[in-house]
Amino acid sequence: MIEKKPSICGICPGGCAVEVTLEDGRLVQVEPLKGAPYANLCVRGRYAPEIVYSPHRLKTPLIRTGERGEGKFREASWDEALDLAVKKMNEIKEKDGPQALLSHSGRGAFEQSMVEFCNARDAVANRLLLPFGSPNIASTGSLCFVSFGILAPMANFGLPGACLAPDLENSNLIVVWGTNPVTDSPPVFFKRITRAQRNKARVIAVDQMRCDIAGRADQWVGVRSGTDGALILGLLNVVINEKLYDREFVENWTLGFAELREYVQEFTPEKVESITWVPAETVTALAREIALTEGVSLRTYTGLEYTNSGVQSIRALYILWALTGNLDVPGGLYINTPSAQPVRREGFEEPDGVLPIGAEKYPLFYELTRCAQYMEFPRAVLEGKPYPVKGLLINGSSTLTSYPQPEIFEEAYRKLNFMMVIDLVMTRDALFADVVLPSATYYEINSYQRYPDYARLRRRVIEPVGQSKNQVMIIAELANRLGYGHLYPQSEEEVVEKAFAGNPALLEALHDSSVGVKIPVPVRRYEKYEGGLLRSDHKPGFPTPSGKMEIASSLMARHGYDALPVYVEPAEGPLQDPELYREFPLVLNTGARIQSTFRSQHLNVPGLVKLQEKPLALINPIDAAERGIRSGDRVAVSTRRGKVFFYADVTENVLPGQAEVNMGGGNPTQVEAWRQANVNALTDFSNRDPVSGFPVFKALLCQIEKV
């Protein structure tokens, strides 16, 4: 029997509206649902049946029988697996204290009910261990989004990054900086930008490579990877020296302008050209265009995070937009007022008396996220600093394909007394676990999806494959056995009821609708800082200690960091380390997303792998010719940390002297070419942004040779 029904895409957390086709109760096709909001299905969603029924899906709980990393397990019941996990957790607690247990959550914890019921202040770290007594909750926020989404905007504006959004529909100029919206999940911004471009908005892309959006833009500004901060300060140099800034805003609403004016004097267009490889005349022209165009919006994301001055570079970019009169004005960078948390979170107070690992080394990161910095996890396990960590819970995260120098983390995993993994497939992390628990895909659970202007219920399309379970229910069952299950909803029905408890009329409308409900959006009000709409005391200004936009950040200064958005040259670069540059003469950038994957996911799915069967190292034709390399050649990419094999893509989309290398390889269920190509064997565990603790993924040095 063929059956069609509306649903929500279950491949990424974007929640695109789709229509699914079932044949005898089996999912066989997924298509965008016409006419429904957010019907922005990315390419991955079309391969949902392959993902849901993949032979690599975990279908039953597993208990390790061999050595850690060996991959030998036996099947177990849920009760046996959960009882063993709780027994081991309590043993560690009794012997070494609850702080000796740490959790790490990733992309698999992005589902909205997980975010709202199970996760903590950074929206990704699972808070299961807080009532247990451990402050050590960590997440992929240890190397993603937090710099862009929390640290930098809070230091400037006292607002999280989620409150800053481009007013694309009213823009005359759109600057896309360090991101490629076509690979977003879902690609909502990509569609909005291309629509605005058709309506005569000019688009400029600033990126280290000519990515998809740069190829579509009216202008591509190619920059040496890791030097965006210097380019931004050069733009500020022109804007300030030519008096192109918004004087009224500067005089009334900023703190530290005089200090910034003095600091940027050294970043002349000519000096910036020598650092960034962007021609001096381009620096001057870009600064003037941003300052003199009415309604300039900014779309940026996490591309600037992974350098030695990542947080400061993002701060500088936001400051540039504010000083040029493009903050909270029509067509500019709009400020959304913070919305209240829709789900009440009671009983999850942080344990007293002990800080999470990384809190002392990265105090701003800790203050604003209240999470452990996972980059410090190996030190806690291998050296017992600041105190020993003996157990680890990983939820929906492939740390060994995302963190630098994975062999360091593997060494730490081998030393643990207990490790548990919850996931869809057998990741490399799971090979080291004592207990592996199978989670269900979004198509196999009942939940919900809400946006500022739209909400809908996520109704189960098929029964869970094997014995896989809804992750929220897995966490709730663990909490039950640990003695605090009352803090969690105990059924999928209760999840939905509690999620909309504050709006029963909306919940009733959602139950009656198959395509969702539109939610009224307040009329846009600009320059809200003037009307007291940003502060809790309703006074004019920003929710910062000074009440102003802090160019010189008191929050940064309080933790010992530079108050100004100071640029730091990449520690591993042609200017900072000329001797190393002679041995490794290409600037290495890693981590740019490709259309067929979601981080390291889906490289075991035949239909998606066909879109790019092999991991690529992109190299400019000039550099390729010097090395006798042609497209398709197998090449060795090496740094002073190691060597990994990729396949060459000779393209002018990469600047001469640079290389772009795909990430995501390294998991055991992937096809062989990807499985053998974990780019993070080339990256550096110790090279980090001192503010966030983020690893430097986009400003290293490498050599590429034909095999």
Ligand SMILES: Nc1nc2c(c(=O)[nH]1)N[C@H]1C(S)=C(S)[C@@H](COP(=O)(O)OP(=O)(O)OC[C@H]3O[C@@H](n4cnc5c(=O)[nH]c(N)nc54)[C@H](O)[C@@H]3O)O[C@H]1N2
Second form
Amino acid sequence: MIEKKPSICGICPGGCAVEVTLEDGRLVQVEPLKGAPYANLCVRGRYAPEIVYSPHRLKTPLIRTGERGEGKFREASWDEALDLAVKKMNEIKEKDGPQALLSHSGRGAFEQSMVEFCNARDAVANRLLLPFGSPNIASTGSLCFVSFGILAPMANFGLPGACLAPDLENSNLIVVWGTNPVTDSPPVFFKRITRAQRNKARVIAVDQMRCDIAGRADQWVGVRSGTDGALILGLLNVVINEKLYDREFVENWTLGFAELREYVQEFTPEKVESITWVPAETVTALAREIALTEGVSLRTYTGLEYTNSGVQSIRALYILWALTGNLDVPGGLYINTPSAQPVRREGFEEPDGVLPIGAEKYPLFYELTRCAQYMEFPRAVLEGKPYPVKGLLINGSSTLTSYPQPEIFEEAYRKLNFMMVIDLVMTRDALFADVVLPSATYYEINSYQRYPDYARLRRRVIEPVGQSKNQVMIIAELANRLGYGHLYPQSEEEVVEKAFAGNPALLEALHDSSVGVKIPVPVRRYEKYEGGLLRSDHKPGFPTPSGKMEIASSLMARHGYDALPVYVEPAEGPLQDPELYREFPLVLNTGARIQSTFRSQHLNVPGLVKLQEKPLALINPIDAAERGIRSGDRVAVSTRRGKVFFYADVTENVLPGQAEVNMGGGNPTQVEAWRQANVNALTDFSNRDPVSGFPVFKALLCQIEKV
Ligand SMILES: Nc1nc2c(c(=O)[nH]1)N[C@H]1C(S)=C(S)[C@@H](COP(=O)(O)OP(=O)(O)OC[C@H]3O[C@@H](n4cnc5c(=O)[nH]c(N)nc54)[C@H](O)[C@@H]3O)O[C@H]1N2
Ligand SMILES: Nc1nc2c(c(=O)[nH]1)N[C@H]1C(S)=C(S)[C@@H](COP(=O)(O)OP(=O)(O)OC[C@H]3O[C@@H](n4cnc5c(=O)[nH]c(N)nc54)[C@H](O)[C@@H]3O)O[C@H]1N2
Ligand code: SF4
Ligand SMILES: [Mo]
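Could you drop in the structure for the form predicted in complex with the named molecule? We only have the form predicted alone so far.
Everything in the complex follows now, all chains and molecules, and the chain you saw is the first one.
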């Protein structure tokens, strides 16, 4: 029997509206849902049938029988596996204290009900361990999003990044800086940018390579990886010295302008050219265009996060937007009023008297996320600093492919008393676990999806594969066994009811609708800082300690960082380490997204692998010619840390002197070429942004040779 149903894509948390085709109850095809809002469908979504029925899916709980990392397991029942997990957790608690357990969640744990019922807000760390007594909740927020989405905007404006939304529809100029919206999931910004471009908005992309969006932009500004901070200070130099800034805004709403004016003097366009490789004329022209165009919006994301001055560079970028009169004006960087989404906090207070690991080393990260910084996990396990950690729970994350120098994390995993992994497939992390639990995909669960202006129910499309379960229910079962199940919903029905508890009429409408229901959105108001709309006391200004936009940030200063958005050269870079540069003469950038994979995922799905069978190292024709390299050649990419093999893609899309290398390889179920190519064996565990603790993934040095 063939059946078509409206549904929500179940492959990533993007929540695209789709129509699924079922043949005798089996998912066979996915298409965009015609006429519905948010009906995007990326190539990964199209391959859903191959993904959900992959032979690599975990089917039952597993208990380790061999050595850690060896991959020997036996099947177990849910009861046996969960009982064992809870027994081990309680043993650690008794012997070493509850803080000796840490949880880490990642990109597989972002489904909305998971985020809202199981995670701490913003940093998406699973808070299961808080009632257990441990403050050690961590997530990929230790290396993603938090710099751009929390630390930088909070230091400047007292607002999270979610409040800063480019008003693309009204822009005359759109600057896309260090992000490739084509790979967003879903690509909502990309669609909006394309539409704006058709309506005559000019688009400029500032990127270390000619990424998709840069190829479609009116202008690509190619910048040496990791040097955006200098470029932005150079733009500020021109804007300030040519008096192109918004004087009224500076006088009334900023703190620290005079110090900034003095600091940017050294960043002349000529000096900036020598640092960033962006021609001095381009620096001057770009500064003038941003300052003189009315309605300039900005979209940025991860491209600036992974350098030695990541947080500061992002702060500088937002400051440039504000000073050029582009903050909260039509066509500019619009400020959404802080949202009043329900936060389920009851029973989830942080335990007293013990801070999560990383809190002392990265105090601002801790203050604003209340999470552990996972980069400090190996030290806690291997050196007992700041105190010993003995147990680890991982959900929806592949840390050994996503964190730098996986061998350091592996060494820590070998020393643990207990480790558990919840995933769809056997990851390299899972090989080290005592207990491995099979998660269902989002096609196999009941839940809901809220968009800014729309809501839908997620209705189970197919039965869970094998004995896999909805991860929210797995967490709830663990909580039950730990004695605090009352803090969690006990069924999927309860999840949905609780999610819309504040709006029963909406829930009723959702139950009656197969495609979803519109939600009213507040009318737009600009320059909200003047009208007291940003602060909880309704006074004019920003919700910062001074009430101003803090160019000189009191929050940064209070934690011992530079108050100004200072630029620091990449620690492993041509200017900072000329001797190393002779040995490793290419600037190394890693991990720009490709469409067919999602970080380490889908490299075991034949249809998607076919789209890019091999992990690539992108290199400019000039550098390739010097090395006798042609596209398709097997090449060794080496850094101070090691050597990994990739395949060359010789392309003008990367700047001469620089290389872009694919990320995601290194997991046991992946096809051979990718499995052998974990780029993070080349990146550096110790080289970090001192504010966020994020690893410097995007500004390193390498050599590439033909094999
Ligand atoms: N060198 C370099 N390294 C990087 C980056 C880079 O650009 N360069 N990017 C960084 C970034 S931005 C991030 S966010 C991290 C990615 O960090 P991770 O979150 O570790 O990334 P993924 O590889 O996507 O791993 C997600 C895991 O979740 C599983 N999963 C998928 N769906 C589900 C589900 O429904 N339930 C459960 N339980 N599991 C599920 C998948 O099988 C997969 O194993 O990597 C970082 N690492
Ligand atoms: N298909 C697909 N989609 C994904 C993911 C995936 O793995 N696959 N990952 C998801 C995740 S975890 C995240 S966090 C988001 C991230 O979303 P984005 O931040 O948009 O990620 P990218 O597409 O890698 O775009 C980053 C851009 O920054 C550029 N860049 C890198 N370093 C620098 C630099 O130093 N300066 C400048 N100016 N540019 C630089 C890169 O060349 C790249 O074009 O995407 C998500 N979407
Ligand atoms: S972006 Fe995510 S939700 Fe949308 S189609 Fe792709 S995989 Fe599915
Ligand atoms: Mo990410």
